[in-house]
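Starting off, we have a lone chain in the form predicted on its own, written out as structure tokens.
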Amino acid sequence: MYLPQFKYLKPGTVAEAVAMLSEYQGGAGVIAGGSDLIVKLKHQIVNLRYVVDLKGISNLYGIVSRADEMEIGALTKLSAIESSPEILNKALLLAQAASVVGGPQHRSMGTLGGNLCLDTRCYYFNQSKRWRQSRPPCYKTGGDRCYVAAKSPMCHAVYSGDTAPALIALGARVRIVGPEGEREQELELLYSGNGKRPINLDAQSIITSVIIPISPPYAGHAYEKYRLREAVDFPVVGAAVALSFEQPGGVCTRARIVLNAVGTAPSRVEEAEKSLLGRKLEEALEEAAELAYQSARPIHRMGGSPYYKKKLVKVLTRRALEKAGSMAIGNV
């Protein structure tokens, strides 16, 4: 497969994407890694006019610690973040995440602000044009209809990106910067739940930064994952887990339970989570996974049956809480 042709941009500053991104509206698109939208364009999933290379912004890199909160660059390359000693000390959880996206060449290339905002996936639309024109056009082409949910008035594309999920845990927010200025909001609000239209950033806006608080004293992390082929696939489920403690062993003051590639966005589990809070894990552990497997609500040909992802969700989850668990008391 060819690449279309279209017109290359390469802004100095992130004001002059913005301008770029803003004169040519609608036909123009941004380029970090490369390692998602090369691909989209081959398969004309995507069709731009204007590329614009975020890759000559210096102030888009780099990682830097405050005391109470550590701020990472948008175009930080993945491999960076998962051997970066600062996040493995302060962030831990978001280097376990990067380290499992893709394989070490797609860390090499991929960026976190590309792994943020990734599309939706669905195995009747990640496809060649080909392919995609041998039946009547779905919603994200276009359409009037979703190939996995017949029934359904949505498009129901599946959100896979490993870092979100991390991140929302977290508590992370995300800096902004479009025509009407800069803004903070947090992450969890860029995520739409809508399959055709995952990401809500305009077109003319691009994420510049990701600022993490720093965790508090006994709080444990975790990330699990499974994927068919471990070298280089996307999740067919994933389970962040980030959890607080008054004490080693005591009581849970803070947790979140976010699951990734159950849905059209990276979700919460807000019931599992406050099954947590007041109660020692260990008590608490069966309950909130069990709260995991009744939340979810998988598609068929997505992955695989609804039934098996739900059990996934429910033993991954119980891997997170554990593992989060244990960090937490050795964390002192």
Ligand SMILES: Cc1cc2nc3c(=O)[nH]c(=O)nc-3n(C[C@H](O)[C@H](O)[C@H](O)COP(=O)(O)OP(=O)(O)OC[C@H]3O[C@@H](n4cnc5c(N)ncnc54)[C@H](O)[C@@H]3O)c2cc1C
Given for the second form:
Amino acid sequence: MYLPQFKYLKPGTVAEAVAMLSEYQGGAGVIAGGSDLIVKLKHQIVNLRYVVDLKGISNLYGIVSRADEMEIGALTKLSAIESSPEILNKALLLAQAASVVGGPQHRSMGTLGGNLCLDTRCYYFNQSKRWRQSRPPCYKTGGDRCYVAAKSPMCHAVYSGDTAPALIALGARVRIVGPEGEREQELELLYSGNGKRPINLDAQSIITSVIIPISPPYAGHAYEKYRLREAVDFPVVGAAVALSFEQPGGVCTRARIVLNAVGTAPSRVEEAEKSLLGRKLEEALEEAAELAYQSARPIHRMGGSPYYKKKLVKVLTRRALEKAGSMAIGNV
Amino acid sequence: MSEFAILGKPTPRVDGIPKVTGKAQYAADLSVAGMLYGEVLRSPYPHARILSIDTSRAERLPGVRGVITGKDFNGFRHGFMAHTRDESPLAPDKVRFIGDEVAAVAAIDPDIAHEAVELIRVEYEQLPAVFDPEEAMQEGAPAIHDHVQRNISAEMHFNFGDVEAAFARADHVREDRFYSQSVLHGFLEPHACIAQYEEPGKITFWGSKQSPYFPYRNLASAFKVPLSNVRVIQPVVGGGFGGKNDTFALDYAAVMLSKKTGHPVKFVYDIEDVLMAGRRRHPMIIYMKTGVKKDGTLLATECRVIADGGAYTAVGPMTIYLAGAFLTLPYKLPNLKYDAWRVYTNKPVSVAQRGHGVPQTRFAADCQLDLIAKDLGLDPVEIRLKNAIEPGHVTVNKIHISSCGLKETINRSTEFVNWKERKQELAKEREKGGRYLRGIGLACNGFMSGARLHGHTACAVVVKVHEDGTVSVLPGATDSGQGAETVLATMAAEVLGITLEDVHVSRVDSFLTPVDPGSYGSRVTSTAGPALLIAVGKCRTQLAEVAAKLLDAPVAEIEFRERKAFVKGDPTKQMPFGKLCRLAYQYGSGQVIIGEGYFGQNVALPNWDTGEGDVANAYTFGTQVAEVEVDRETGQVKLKKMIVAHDLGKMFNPLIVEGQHDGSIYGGMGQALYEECLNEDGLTLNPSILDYKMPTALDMPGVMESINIETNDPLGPFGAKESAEGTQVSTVPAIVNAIYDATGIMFTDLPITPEKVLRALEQKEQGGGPIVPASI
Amino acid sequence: MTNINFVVNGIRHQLAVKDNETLLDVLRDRLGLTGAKKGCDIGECGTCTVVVDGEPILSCITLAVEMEGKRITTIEGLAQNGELHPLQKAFHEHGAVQCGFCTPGMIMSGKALLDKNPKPTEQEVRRAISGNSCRCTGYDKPVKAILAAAEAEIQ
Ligand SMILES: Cc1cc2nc3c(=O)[nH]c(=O)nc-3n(C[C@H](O)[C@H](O)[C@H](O)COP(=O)(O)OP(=O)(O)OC[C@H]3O[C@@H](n4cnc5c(N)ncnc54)[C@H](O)[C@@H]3O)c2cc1C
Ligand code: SF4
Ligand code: FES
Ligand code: FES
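Show the same protein again, this time as the form predicted in complex with this ligand rather than the form predicted on its own.
Now the full complex is given, and it begins with the chain already shown.
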């Protein structure tokens, strides 16, 4: 398939990378594993004059453990994450999520940073240029309509990267370096909820690492990904859950429930989270799942009707809560 | 010890080593000195008149060597039969589906070709389009082809016996509607070819074709050159399943551009070309009315089919013929009325696909049989045994059955799973509740072993014995992955008592290999096989004559085995095969040892108007038992086990036969549960491997068992029949019936997506009926 | 154009590649290694799988310029001194090959697996080839072949 021309740049440091991105403003983009970017370039849904490869920047790799948190370099491969003893031990949820991304080849190419920066997806968007030319462009490709929701004034493309919901559930933060220097922010804030421009990151900045607070004792978590095939499939719906308890079998002290692929961003269900606090899981579980169900507003297409996806939200939330609960009990 | 040295043993394939080492050359792997690269321009509209095409900007792009449009083909049209030639290499005046080809370019590299295609300006006048076949049949629907009324591309009407009288007599009659969706062949190798045109009118063509003599004929007509000027050379083919028979735009365009530029031209389609604009299985709406006696005996079926043909006719008439003809197999059916319409729509073209037309109607019939069994309180196995065809049966539409192991396949497959006990066990388990509903189902098939269409239908083979004791087999038939080369090599080796390594099977080269109708309809073993046996038999006779002289024994006493010629009963008189060959050449009359053979079907061709007559020399039969697991909460269905029992006449090679069954299970499971071309106003929404959803290795059942039953067909080579497509016929209904057992719901609309299942389960809980009629 | 140095099947190459050339195109068109196949060319089917520094990757969505300093193994690099690799032998002998179009990619995924995990379970094998589509075999025989190759390599 045709891959338009661009110039390949390989900075050796983060500063150099940011400088390049600033210099070629708008025309430059970063490549990490490339498992998403190259497809988008071939489909010509992004057009770049410069491709800035981060793989030459050595301090973007690796996993560092500190007393109360763990920091993972943005270029760390998903295959490394799913098998890292460190992560399996301290952030199993992330390993679980990484292990269900695409197929083995996508995981050995794809990086954590690339996965977090995944664009939203849509049948009418993730297509070749030729395919898209059979119809006028939609909002996401610069047009004035949406094919999924005809009356909608905006784009509803679906966020479906797998690691973000898991990391949000764990309360992760990201480190970002841009022309203004370095900053750290809640990962949750990376997602704008705007289907057209879902990642809150300007074109001159890069994510350098992800910081995950170490879960307190009596914590449990789970990521439930539902898809038609057991591999090479984005989620139809996903639910990531992280819970902490006062003591094994005790009341819930912290809860995060993050839904995936039901909207333009990975989304926390705060009412459901609140409903669990101060209660024992078995007493609160159904209600939390029901609240998740009620809050979800999935759109048509991409794996099923809103009706069906809402049902899945409930089932998956319940399953994830159950698994997280039993993990917490085992996790003394 | 078996009477055969190779036959029946799990011998590795003759084409295995080049394929595992990456040496096998597929069309896209080839290059020819000086070649250019081509690309086609496709229509973005489902239905539009072409007002003008401006190729000047494309022509001016540096590196572009040629641009062609439909006009270059001077009105040439192709099609399966004389009156169905409705397709042009490139659309000259009107486009009829999104992806219809309108122009093509040749350039010095693929990127330039792509950029040039984007520079072609086509002015269209969009026309109203129609996508639903039932709508397309209405008066006043947009006319897709001017020469036909109501968009009927083909129709078939069969009437055998008296269905009305039979329904009147029946104890029970039921009528159901089924829908079989649009699915792709799913081969991973996109179409590719290289063509070289040399004056005066010589064409050399390398193309990924499962039936290379289709382009041989089509290219000769399109370019008005004698057939003998067309040399079609077949590379290794990366899967066909019925989708690599026809001659496509790239094939014609490559030749035309080569003619225009004086260079060889190579085309390699993107997978999107295949998935968005390529051929696919006919979707069918099937109305099925069946009458039975109280004891389950089938009395009559009235079947109405509306087949969504897409924009052109292609092989479509054959498809709806077969879809009707096989309503009388594998169960005895004394009365049949069949009415089928193949309707044009503004969508990609529907053609043959593994099982060719038969899986669609048999899905309907075999699932309806389970509904009938339930209505009558009969066990699904019982009702099948009651109606199963037996050897010697002649169907009401005059299909003559010789060998038939159907009952044995039913018995063996159901015994394998302990049908009765297992069914009860699963029913009890369901009562207990829990996340999963598990169930078991079966379905049977009857299929043609060696389709015979019309026109040229015989296969021929030439066998050449070399001086060093090796043998070349030159068949007209082809291997697109199914193992045909190995099967032919096995027969040759078996007859001459040599090993597979001694036999080289050539791929088609129309200068050298004999002409052949094509490798579709399970023809190779069944039709090329006997041709090979005749050819190799002639070689054997010549060699036996030489050996008789050299070993001083009567010709009739000469035997060949273990790479030696023997005199029967006298082990001292023997000679290495290689030596015999060498001596035959050097000391004999100088005669070259060559044999040729052909095998046609000696019986009359079927009557296309009435639907009467045989469609093959022999028929295979089989039964499949499926076990499924349905997730009550998500509606997801997983196939857990699939048992195939198949009457293949004679087992040639278990590795190949099991592989064929596995492939049919895979395709059928995909069709039942996963795959569908989603079409919205003519546009395929999921033209990618990611979105089309062919199952992965993790989705396959852990248990796939093949039970093969030998019935030694009198006409089959060594008694063999097909083992490639029959299994495709019963996979879908076996799965659907298993889901019926698990859920009590008969899903009549394919594919059975989790959403459909969940909704139906909910509906059932609220007291809905047993059938989910509409698609979601 | 960018100059790159890399090792393919043990042979060192220095090559000027276009920045927008994929590794798959360079292998097939520049180095004549047509064993890796172009099924989809957008990272979905696995027919282009090759092993880079021990990891199975999709060469159709990998830029050739990214290969500076890398060691690449393709299907052509498996057989040594005319001896088939145990995986190749097992695919051949277990009937795991039909049309063969998916075979090179599938074998390379198997190779990456066995190099890391010499004794995989059936489920691990299925997972390892879950990124390789195959229309012909239903995966049963390829799975058996990889298990058999693992067995053979241990002995
Ligand atoms: C067939 C197929 C199936 C897939 N299935 C899944 C799936 O199930 N789940 C899933 O989550 N993903 C899936 N993917 C998408 C993709 O493979 C993964 O998300 C992968 O992790 C992306 O990482 P990468 O390093 O390859 O990203 P790249 O392609 O390199 O980059 C992706 C995007 O992120 C930007 N980016 C990358 N790194 C940074 C950084 N450090 N800072 C700022 N921006 C950055 C890039 O500019 C680009 O826009 C699939 C892809 C394919 C082709
Ligand atoms: S959701 Fe609507 S606007 Fe957004 S990509 Fe899809 S069709 Fe376009
Ligand atoms: S060709 Fe690379 S994944 Fe399909
Ligand atoms: S053997 Fe044909 S695709 Fe796998």
